[in-house]
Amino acid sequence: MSDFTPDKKYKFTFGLWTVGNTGRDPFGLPTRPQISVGQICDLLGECGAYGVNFHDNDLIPIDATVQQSEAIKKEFRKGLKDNGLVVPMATTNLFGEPVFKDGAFTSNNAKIRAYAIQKTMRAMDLGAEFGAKIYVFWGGREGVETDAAKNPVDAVKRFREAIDFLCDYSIEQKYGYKFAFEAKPNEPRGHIYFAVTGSYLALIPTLKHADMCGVNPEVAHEHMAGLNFVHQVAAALEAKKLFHIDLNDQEFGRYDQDFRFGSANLKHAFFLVKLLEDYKYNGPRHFDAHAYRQSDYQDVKEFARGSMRTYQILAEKAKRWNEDKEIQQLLREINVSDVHLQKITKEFSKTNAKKLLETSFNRDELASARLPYERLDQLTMEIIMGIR
């Protein structure tokens, strides 16, 4: 059995906002010093972390000097160099300052939606500076709290286009980035527009770059709308988008909880596992997560390894229900095909359709075929327990 020590084929990810996260709540002071990007990263290089990602906040304060971010981009190279790591990910803060309050790409306001762009094509050329090939965009202002302030319609329309400019904006710079919109039902708005992942799905193909843009799930955003968050991967995957994923856990029906991976739904986090390896994901595997509030940053480097070992643990369990004699005997019981059937239903024609209107189904036979699905999930549970 493997002693999972990250493998850096699982390209994983912590963000300067992750493991660099105070502890600070709605209800209560920081309980961890802040600690220098610096630091930052020589914490998840002795964690063997693939990489880090930031918001240009994270990195370079909105009123830094001139002087001090280069001092600050100084310190981040080196312990980028030091420990090995790369920057996959770029996102923006959208979300933070005041100017935000009401949205950013969807304020009612004309020159906050300028000034939106504007501070994202800055944060563009931060993270191009440092590699990022992937940019982020998660809308956590743009929503509302009541429907009477703001048309709906309107926002969409007003998302897409400063979607395009930025799109036009990476092209004619060269960066060669690819977008990801990340979903969230609601918090810190009542109500977030693109509240799902599907809601992308839909909005991505009416842009005027589509192949560049795909979708960044996470985890504790569908789980917090009560959503079965595998399927949300799944509809991705199928289409081609799933450009980056977010990995955390989360109570379903909670607030953002953020916590370690696999920490809350163990079952959920083993089929979500099994998804992306059984179709090779071969993007970052990001922890958008934090560590307890109680911790320590020695606890925050077992947050930090937990994370990774839990996904690699998992990894290995899918691949045992892979081969387990017993489950794949049960799956191909419960998978029926049928080569004539599946043939005529495959694609519409005036022949296929006559043909399938001229068969005779037995209804009561095919109602009674078994389906064993209770032995199925025991076997899986007994897999995931350890004890199969």
Given for the second form:
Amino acid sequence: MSDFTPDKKYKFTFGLWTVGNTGRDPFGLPTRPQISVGQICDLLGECGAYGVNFHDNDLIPIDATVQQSEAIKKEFRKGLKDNGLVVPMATTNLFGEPVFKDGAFTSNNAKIRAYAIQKTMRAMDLGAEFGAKIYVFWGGREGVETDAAKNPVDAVKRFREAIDFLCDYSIEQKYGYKFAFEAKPNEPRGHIYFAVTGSYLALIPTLKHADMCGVNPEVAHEHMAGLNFVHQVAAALEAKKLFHIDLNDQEFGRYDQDFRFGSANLKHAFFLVKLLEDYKYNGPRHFDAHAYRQSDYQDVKEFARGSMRTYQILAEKAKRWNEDKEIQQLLREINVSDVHLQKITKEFSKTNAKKLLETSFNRDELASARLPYERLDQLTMEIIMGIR
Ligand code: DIG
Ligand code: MN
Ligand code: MN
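Please give the other form, namely the form predicted in complex with 2,5-dideoxy-2,5-imino-D-glucitol (DIG), since only the form predicted on its own has been shown so far.
Next comes the full complex, and the chain you just saw is listed first.
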């Protein structure tokens, strides 16, 4: 049994804003002091993380002078070097400043849309400076409280225009970015456009540079929509569009809780880890989450360690599931093949259509096939509960 020391092969990352979260919430003031980017790097280094991500203004405050900016970048570079951390992903804060109160790329004001694109260009420059190759877009303010305010078709067109422009900027600058779109159904807007990962998977083929665009699904955000996150990730994987992933946890029907990975829905977390490991997902595993508001920084480290440990523990359990003889026997019984029929339905032809129409099926016999899912699920639960 491994001791579950964080393994770099999993590329565990955290945002500056995650372990640096000061515990503020919409109803309460910070419960932890703000720590510097250097201190955040030291904390992540101590916990064994692979990398760290940032929004432009997590790193460089929006009104920083050139001198302040250079000093912070110097401290960050030292923190990365001292702790052996890399920066796989960067993103833009297009949701904090009042100017974005009615959206950024989808704002009704062309000047604000242009400013949002400019701010993103500069943030892409900053990310490239630290070697980021994945650029995340989370449209936290791209939405409405009333549909009287904005035409939702115009919103899609405005978002596409911004992304097409920024893809060309990345190409012209030779940044080599892969863009990853992150969905969320609401909060902070009453209704956010592109509410779920599938919304972005539908948009991507309509983009000028669809090849460099993918998704960054987040557990909490799909759970907020009441969806099975594993199925959303499977759709992205199958489409070869899973460019990044935000791991955390979330009670269904709640606001965006951004809990420690696996701390609310262990069974869902198990199947997610199994999916990522079975399909050899090779991107960063980013814990976009934060410690409870009651935690001090000693406990914030436990949040970070716990996120990574849970992932690795579940990866070991997924391996056990794949190697479990009774489970694998049940799967063989459940999955009935028929070489002849599979050949016919694999590709349409007049001959195959004729053969299929001439085939007789015994519905009662087909319906009587056993599906021992209770036994299969109980065995799965016993692996998750640690007694198998
Ligand atoms: C929130 O879930 C969003 C922002 O924190 C950020 O833009 C993105 C990065 O993973 N996730
Ligand atoms: Mn979230
Ligand atoms: Mn996120």
